[in-house]
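Presented below, as structure tokens, is a lone chain in the form predicted alone.
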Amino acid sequence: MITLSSDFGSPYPAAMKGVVCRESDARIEDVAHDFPRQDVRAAAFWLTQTLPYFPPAVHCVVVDPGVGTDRAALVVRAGGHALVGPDNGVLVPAARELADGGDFEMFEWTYDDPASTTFHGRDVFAPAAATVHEAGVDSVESLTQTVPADEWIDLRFPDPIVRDQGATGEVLVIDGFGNVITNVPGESVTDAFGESITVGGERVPVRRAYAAVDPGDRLVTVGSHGNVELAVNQGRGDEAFDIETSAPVELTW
């Protein structure tokens, strides 16, 4: 299959699907097309949370603030998968996850002047994904359009500082429910389940489930991604904690 991910909304992904259907017989699956606009790090995070659950596939990812510039196009081979997209770091964290601790291989995808300088999703990456799919992931290096990449943008999520009595971290993303996902590892608060910790100077209960507090109440929990979340039962954690993406987070217990 070929999966498609972007920040395009609608209708742009339909054109990408048309190209894929025209140039391959791949089954197409959408991951998301509502990633935060031009937010490479947020897209990279969500790809780490979704792509490992797919069987081996070609993943076409287009969150591309540098479209039309001289930034490279990449094909990454990792764990039986291939990722196709711009060289801005968006592919790299997911490649690490798919490689499951092993190495991944990076190739630059060469292409002639595309029809548009503003829609490489349709004119560069969708055709590349279809070509890789038809050739097979194991044959990426034999394609005339690929050359080994010597360097690329290596996006890494920031590391938190975890101490005996607290942690200093950062907001990685905020999901559609308003849950504030930090980079603080969940195991740092597991001993506090059923108790409270201090978040930004205020005491907040630590619970395993949103519904463990009353509707509208704040809580700290550990999300499915394994990181600490700041949330509200049936409400928005970002509003209740008055916090935004990339903001610092200070936890004390």
Given for the second form:
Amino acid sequence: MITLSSDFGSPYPAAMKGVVCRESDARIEDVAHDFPRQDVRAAAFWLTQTLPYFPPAVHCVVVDPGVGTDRAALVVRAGGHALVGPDNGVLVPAARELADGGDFEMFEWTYDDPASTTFHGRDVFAPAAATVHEAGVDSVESLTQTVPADEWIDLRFPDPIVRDQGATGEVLVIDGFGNVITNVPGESVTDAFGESITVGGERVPVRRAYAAVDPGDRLVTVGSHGNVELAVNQGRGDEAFDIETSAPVELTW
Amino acid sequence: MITLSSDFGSPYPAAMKGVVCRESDARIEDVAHDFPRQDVRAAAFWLTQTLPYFPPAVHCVVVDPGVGTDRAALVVRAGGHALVGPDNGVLVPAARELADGGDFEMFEWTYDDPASTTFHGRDVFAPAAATVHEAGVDSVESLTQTVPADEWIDLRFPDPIVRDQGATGEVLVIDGFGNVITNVPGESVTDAFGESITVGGERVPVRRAYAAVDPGDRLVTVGSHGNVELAVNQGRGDEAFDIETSAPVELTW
Amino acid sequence: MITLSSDFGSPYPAAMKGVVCRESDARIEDVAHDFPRQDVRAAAFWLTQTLPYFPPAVHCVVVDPGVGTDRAALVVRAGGHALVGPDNGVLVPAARELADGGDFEMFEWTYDDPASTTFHGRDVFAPAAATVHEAGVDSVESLTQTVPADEWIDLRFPDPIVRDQGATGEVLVIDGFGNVITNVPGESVTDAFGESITVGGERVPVRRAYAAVDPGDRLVTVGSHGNVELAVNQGRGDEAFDIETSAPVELTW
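Same protein, different form: I have the form predicted alone, so give me the form predicted together with a further copy of the same chain.
Every component of the complex follows; first up is the chain already shown.
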């Protein structure tokens, strides 16, 4: 199986699908093609939330603001999966999740001048993913286009500061529902379920489910990602909390 | 085959796909993941317009404003298909269509506390759909997690009043083109093809095809769903008729 | 394999998928369902950019402003592929690409009155694609519903005027990134890589990659389609150049 992830919108991913279908018999599943444009951190986050649910597969990821420059192309082997994409950090957090505490291995995928300087998803990464799939994840080192990568760009999400009486965190991403996903671990607030904490100084109820407050009301919950989430039942948390990606989040309990 | 339908947008459905791929070999086809958010009636309508065209399959449907509350999870068997989703009515109209006048059977899918209280699509419904698929639609009662459901929430679309000289109906949904889909049966107006009727007191031509009027002009037609539709050739009917979902529709002929 | 392309948005394509799954075992891959509404030229362009990357397949294309009128349905055989869609030109440029300088063959798909006059994607083209797929692309003439088409609507993109010192072209389409794709061949400007040309009288750098200029800065590049493209690094070219589809483009070098 090959999964495809990008910020390409439509219809560019179809050319990648065609290339994969020509060069392998792999089943294709789309993860998403509407990641926020050229937002490496947001894409990296969403990959940690989606790829670990798949069985071992080759994951082709193209969020690539440096397309056409000399940034490297990588193949990462982690927990029986392979990730293929640009060397800008986008693959790393998901690789850590897939390795599940173990090691992951980095290879550079070297390539001749591709047909385009603007669409490496079609001309570099889709062919690389198909080749890795056909050779098998265990055989990456036997592919003559790969060499062990001794340097690569890391990406880590910012660490929150969790204290006895509160936490200082940051908004990692905002999802399509407007739910505000922070970097504060959910277990910080589970003792407060049914009660309230303060968010930026204002008291907000902490609940297990959106529907535990009235439609339109704000709540703090623990999202499916395991982090503290600022939300509104049947509404948008980002608007109700007037907050955006990368903004600081101050919680007290 | 497992079909997936939700109001999750992107990228949450990818986690559901991953779970299905890990727990079954089923082919996956997406129906839609952009149903209007938490709009059970609209989703129920669109399922009646799409699921009956599929061969027998397991249809996993997650439009679930009550996620995390004690609402039940259901498996419905109808006409060789199985529908899996929350007990809020969303599955029922499609089940009636799939049963094609026959009976459908309701089972409750019981589950232990899932990993999340906000993403039962990933943690409850996708695993349930994969399990039903692997066991086979005929074996639902043998799955130890299911019990016959003796109570469940029904959902019926409102009935129109059709008279000799007109009809009083309601807007069921508006599609992405802006076509206004009413609950008035199309056969009410087929005698008027080539002529006109009044909509809210104004005369509008009744035509078999959008292109039978000039671009930008209003028409009444019979949509692919078999109901009376208020439309504009190459334009938006909802704007031209200034009408929205659930609004009354008064037709005279 | 059957690919699906349309301007239907969601969820109408799901009914087409269901029909295809009922009538064939073909693998289905979506090309796009968000082509600009009823914009035959834009769809025709995008098909030239996507279908040639697929292995031989049946491509079902529905961008069909004339649905329900007496416009013909076509099956086109080109380079081992078959294209199925309305006779409005939308299939022709991709057929030329797939034929790769060779001939392509046009057949009319004749059909009885379909269930709907507004959704031939479901009632005419999806069944036709499934039938062609099951019969095989080499057997189109043996299908009793097809007859050689002696007349059909052609579609050609406008030719640019390329001179020694510049070119007069036109905007073909604008992609989802806001990149302005012209009909001026890319080789016209490759000598200017690293230098600048004028666009509408203003000097703009010509670069191989978006990232070769600062974020927010304009550039001229050669897109993955091989044509001259007006773009902004990490921004929208259409807004920065204040230009839209079909507008003239005046370049001097």
